[in-house]
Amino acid sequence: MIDFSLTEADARLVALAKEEAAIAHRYARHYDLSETLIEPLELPEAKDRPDPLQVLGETVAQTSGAQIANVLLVLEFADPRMRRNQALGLGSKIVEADGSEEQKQRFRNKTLAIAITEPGAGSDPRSVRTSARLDPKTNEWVLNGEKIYCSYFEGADGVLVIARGSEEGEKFLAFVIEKGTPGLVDARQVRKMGIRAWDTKDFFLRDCRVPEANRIDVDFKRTMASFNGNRPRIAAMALAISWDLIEFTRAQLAGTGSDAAPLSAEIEYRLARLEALHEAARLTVLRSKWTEQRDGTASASTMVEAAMSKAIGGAAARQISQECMAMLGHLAVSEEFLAEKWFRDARIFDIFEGTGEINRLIVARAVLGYSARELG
């Protein structure tokens, strides 16, 4: 039996994260209305407060484990965040896993985003069309293509690009492209419906020359497995936002002070159902991280649990946000409150880091024993 009760160290970390989220909410409307801005490395109030991630590192032995404790912090997510954790760059993690010793040393202190998604190749990496051709005269690779929705691009030192080799038999290749490389042309921040403070950019590769020393000899399956660790985090962000909406809805409908009144039986029932849905999705996220701690990020069991948590968490956030907005009535659309922002924010979490449909396919293939070719 898995026990998800918090340790004292877990509880302290969660309390710190809750306090940070409450402070970050003060900046939410500012960044929501300023689409060209991305969240700063830290908000002004951060300098006088302990960093929960640093506290986690110092007390990890007293927690439920690094993976579980980390996602407990994410379950208090706010947009913008008190601190933007640059260490989250998936490109950096892949270099650390698959790079040579020289490459690991060279890029160790750099934050690298990862770029897979392209127009027409969102959830299916097999459709990647960015090309990489080796120029034997210079021993450089020439890359051409377009990448979209690249998280952390502006705040990163470079990007790990997944491309398709031009020679027969070459499937996927990976290259570290550092900022300032000729031919790497970044576009503006992507205009988004929600989480507008999130660093998201498109960019082009136009005869972009990359030295052979920057080609990472990746195992593509292992590269894709890196998303197993991130999918539950995305689901946790979705659940953090939807919980904010549940709490706001309950508080607004109950009223305060002399206006306070018991909620009707119907509203209580509807809120209780949403709270139960939220708790079920939250436990799914925690179980996936428990599995990751036990079996590792690249295991088949972690892949299935991560896909389940992402599919369930994204769908739960969408249902919770829709029903809360229906109960709130006119309060739902007023910019005086953050409800309408949270509603917009919640929509993205059923899409990015693998759509709900793709994650359900991952689970179905594992349960039924089908390959991607047999069930796609």
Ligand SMILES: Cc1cc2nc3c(=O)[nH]c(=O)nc-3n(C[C@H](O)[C@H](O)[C@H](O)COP(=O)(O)OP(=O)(O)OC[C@H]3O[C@@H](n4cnc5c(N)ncnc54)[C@H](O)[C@@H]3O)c2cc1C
Given for the second form:
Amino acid sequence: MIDFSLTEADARLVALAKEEAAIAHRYARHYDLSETLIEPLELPEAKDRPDPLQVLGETVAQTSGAQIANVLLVLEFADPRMRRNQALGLGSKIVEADGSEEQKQRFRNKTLAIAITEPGAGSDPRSVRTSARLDPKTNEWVLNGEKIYCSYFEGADGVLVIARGSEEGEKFLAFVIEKGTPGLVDARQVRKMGIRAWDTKDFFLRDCRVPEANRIDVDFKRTMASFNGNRPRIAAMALAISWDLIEFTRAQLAGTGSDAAPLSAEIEYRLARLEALHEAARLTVLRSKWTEQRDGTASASTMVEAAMSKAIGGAAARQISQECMAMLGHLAVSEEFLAEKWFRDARIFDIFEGTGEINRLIVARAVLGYSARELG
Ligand SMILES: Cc1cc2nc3c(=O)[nH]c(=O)nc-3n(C[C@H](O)[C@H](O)[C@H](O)COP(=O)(O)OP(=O)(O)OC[C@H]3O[C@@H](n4cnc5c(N)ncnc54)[C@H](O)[C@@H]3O)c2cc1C
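Based on the form predicted on its own presented above, generate the structure block for the form predicted in complex with the named molecule.
Below is the whole assembly, all chains and molecules, this chain first.
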């Protein structure tokens, strides 16, 4: 039986996260305007405050569980976070899942980004063209290609690159490439419409030599399953932004002091519908994390729930942000407020970690019993 009431420990964590989010808000415009800067490891105010993730680690037994409590924290952060979460490096997760014991030891304390996407290979990773050829003389792999939109690249110690072997029909290969490896040529921070503080880089591989010891023996299907836990987190980020936008819209339209006036029935109705949409999406995120706790990250049930929460969360963020902007009128575009930034930020959550369309395909295949070949 699912119980959505928070434990006392959950509620304490949420309160901590709300306080941190309120402080981090002050930095939101700064990092929006300074596109080449990535968020610092922690904001100055963080050092005198308990770290919610650490508190979660210490009190996990009293919470609703590590996964649910973690996403409850994410649901509170709309803007730059007080602390950059190094654990988000998806490359590190894949090494933990598929690496040998020796590789796990060697890379355990490193943050590894993940690079699958290339020009022409986004939603369909089968189109990846980055090549890997084994040089039998040195037992090194020689990689060539271009990767784009790599999250956390600048702040990471290295990157897990997905490439194609040179043999006909060879499966995908994965390599850990550490920063400083000759031939790993990093380009620039990608200029983006929104989430400008989000570390996102393009890079090239030019005859980049990687030792065989850095090849991770991945299973592509299992590799993709390691994203299951991240999809609801991304949806939660989208919902954090949407909620701030709803609250801002309500406050602006109601006015303050002598300007305060009851909202019209039409505006109340429109806001109530958006709040209901937000709550429904939030519940799909919590349900997905509940399923993950029960069945594990790579299970088929978690895959479907995760894709559902991402599809619903991403679409809800788009709808909520668009309708709030329409209600706000000229206030929507004023840089005096964060609404226009939140509107720009919200769009990405329906794109990365699988676009809305791709996540709906995943759900449809599972529900209708089709293979990727039959419904793709
Ligand atoms: C800020 C940011 C950070 C990112 N971080 C990373 C990262 O760390 N690592 C990484 O590897 N990638 C990363 N990405 C890439 C991201 O995963 C891709 O942008 C995403 O998968 C979409 O791919 P695409 O941009 O090539 O769009 P396309 O795949 O070209 O899609 C274009 C449109 O077509 C639709 N579409 C595509 N195929 C289908 C289909 N079969 N059926 C129906 N509709 C379809 C899509 O839904 C979309 O609307 C990041 C992207 C951004 C913007």
